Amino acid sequence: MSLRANNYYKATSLDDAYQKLKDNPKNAIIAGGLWMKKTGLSYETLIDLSELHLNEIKVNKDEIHVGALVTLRDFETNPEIKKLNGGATSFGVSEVVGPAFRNTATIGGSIFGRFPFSDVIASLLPLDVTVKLYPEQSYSLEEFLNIKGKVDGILTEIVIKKEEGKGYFHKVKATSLDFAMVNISISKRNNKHYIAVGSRPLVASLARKAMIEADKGDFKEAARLAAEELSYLDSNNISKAYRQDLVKVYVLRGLEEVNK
């Protein structure tokens, strides 16, 4: 598939980009453009943000600020990111296709698309992540994923709270380049458990009932609940029931791993 557009526009500021975006419902922001290309859709104008310095990772004492145009490869290899969640967040992003793809795909594009198969979203969801948009909007990642319909705004950065913790990420896939049949992402920080299940084939969600049981130490019950409280569907390569069986197995393994 190819990415088709009548015009290409390089924005000079976020306000400039936003006004151009609002000009026509068929205008769109282009980040890496890889997922857009796969849709095969056509656009009136593609808006380029590359001059707006959104490709930087900035770290302070408490937070990591990740610009929307940071590539997945730069994200996964960043030393501060590799410290997060016992390395599980970096590892989860490294599971996206191959290095050549991750050198172009961006954090902003991967999150803004709210793709059901996203390893990036699943990797980040168990952490304390804030999504920032222009004009001034701020959501937790969970809130952002639950916005109904089209998001009005331009994703500019995500902010990750730095916390000590242990993590686990597992992607069930047929081959190394396939989309996930299911992905499991777990974080244990401040003695609390956070469990995300993605590619159900719906977008990743936190299994909140399972998290409560995990905090009590009942990991088998937590795994059972994770497979039941969220919605699962059949798809071409895997049944709903098999997805749920996989979730039971890997949530249990993940909880045991982060509690060693």
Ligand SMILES: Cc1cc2nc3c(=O)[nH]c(=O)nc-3n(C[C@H](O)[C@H](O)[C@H](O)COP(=O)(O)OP(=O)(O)OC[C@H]3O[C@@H](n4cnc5c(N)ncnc54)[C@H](O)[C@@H]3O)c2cc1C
Second form
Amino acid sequence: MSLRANNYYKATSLDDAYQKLKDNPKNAIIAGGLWMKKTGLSYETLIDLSELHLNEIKVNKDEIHVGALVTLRDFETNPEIKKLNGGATSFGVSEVVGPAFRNTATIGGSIFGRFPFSDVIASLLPLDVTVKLYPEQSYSLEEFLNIKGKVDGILTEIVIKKEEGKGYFHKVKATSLDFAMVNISISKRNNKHYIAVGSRPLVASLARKAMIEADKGDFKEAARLAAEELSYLDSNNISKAYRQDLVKVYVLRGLEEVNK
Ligand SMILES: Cc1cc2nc3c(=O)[nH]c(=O)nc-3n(C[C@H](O)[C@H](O)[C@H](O)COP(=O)(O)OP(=O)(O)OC[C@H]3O[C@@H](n4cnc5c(N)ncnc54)[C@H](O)[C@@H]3O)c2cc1C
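For comparison with the form predicted alone, please write out the form predicted in complex with this ligand.
The complete assembly is shown below, putting the previous chain first.
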């Protein structure tokens, strides 16, 4: 597939980019452009944010601010990101295709796309993550994923709360470059468990009943609930029932791992 557009526009400010975006429903923000290329859609104007300093990771005492244009590779190799969640967040993102691909794909494009198979979203969902948009809007990642319909705005950054914790990420895939058949991502922080399951084939969600059971210490029951409480579907390479079996196994393994 190829990426087709009549114009390419370098925005001079976020407001400039947003005005251009609103000008025509066939205008779109371009980040890494990889997904846009794959879908083969054509656009009137592609809006480039590369002059707006959105490719930086800034760290303060309590938070990590990750600009929308930070590449997956810069994200996963950043020393502060590597410390998060016992390394599981960095590892989860490193499971996306290969390093050359991750040098182009961005955090903003990955989150804004709300892709059901996303390892990036699954890796981040068990953490305390805020999604920031222009014009001024702020959502938890979970809220952002639940917005119905098209999101109006430009994703500017995500803010990750720095917390000590242990983590686990597992992507079940047929070959190393494939999309996940299911991905399981767990964090234990402040003595609480957070369990996300993605690629069901629906976008990652937190398994809230399973999290309560895990906090009580019944990991087998938590794994059973994670496989029950979320929606699972058949797809051409994996059945719903097999997905649920995989979730039961890997949630249990993950909970044992973060409690070692
Ligand atoms: C062949 C292929 C295989 C893949 N495999 C995996 C995988 O195994 N695991 C995984 O997690 N991901 C996978 N991905 C997804 C990939 O990791 C990226 O998430 C995806 O390419 C989007 O990132 P991008 O920077 O290329 O965004 P783009 O393609 O540039 O943009 C994606 C969408 O988001 C919009 N957008 C981008 N940035 C912003 C912004 N800042 N504000 C508002 N809108 C914005 C664009 O208009 C577009 O609609 C795959 C993608 C491809 C093409």
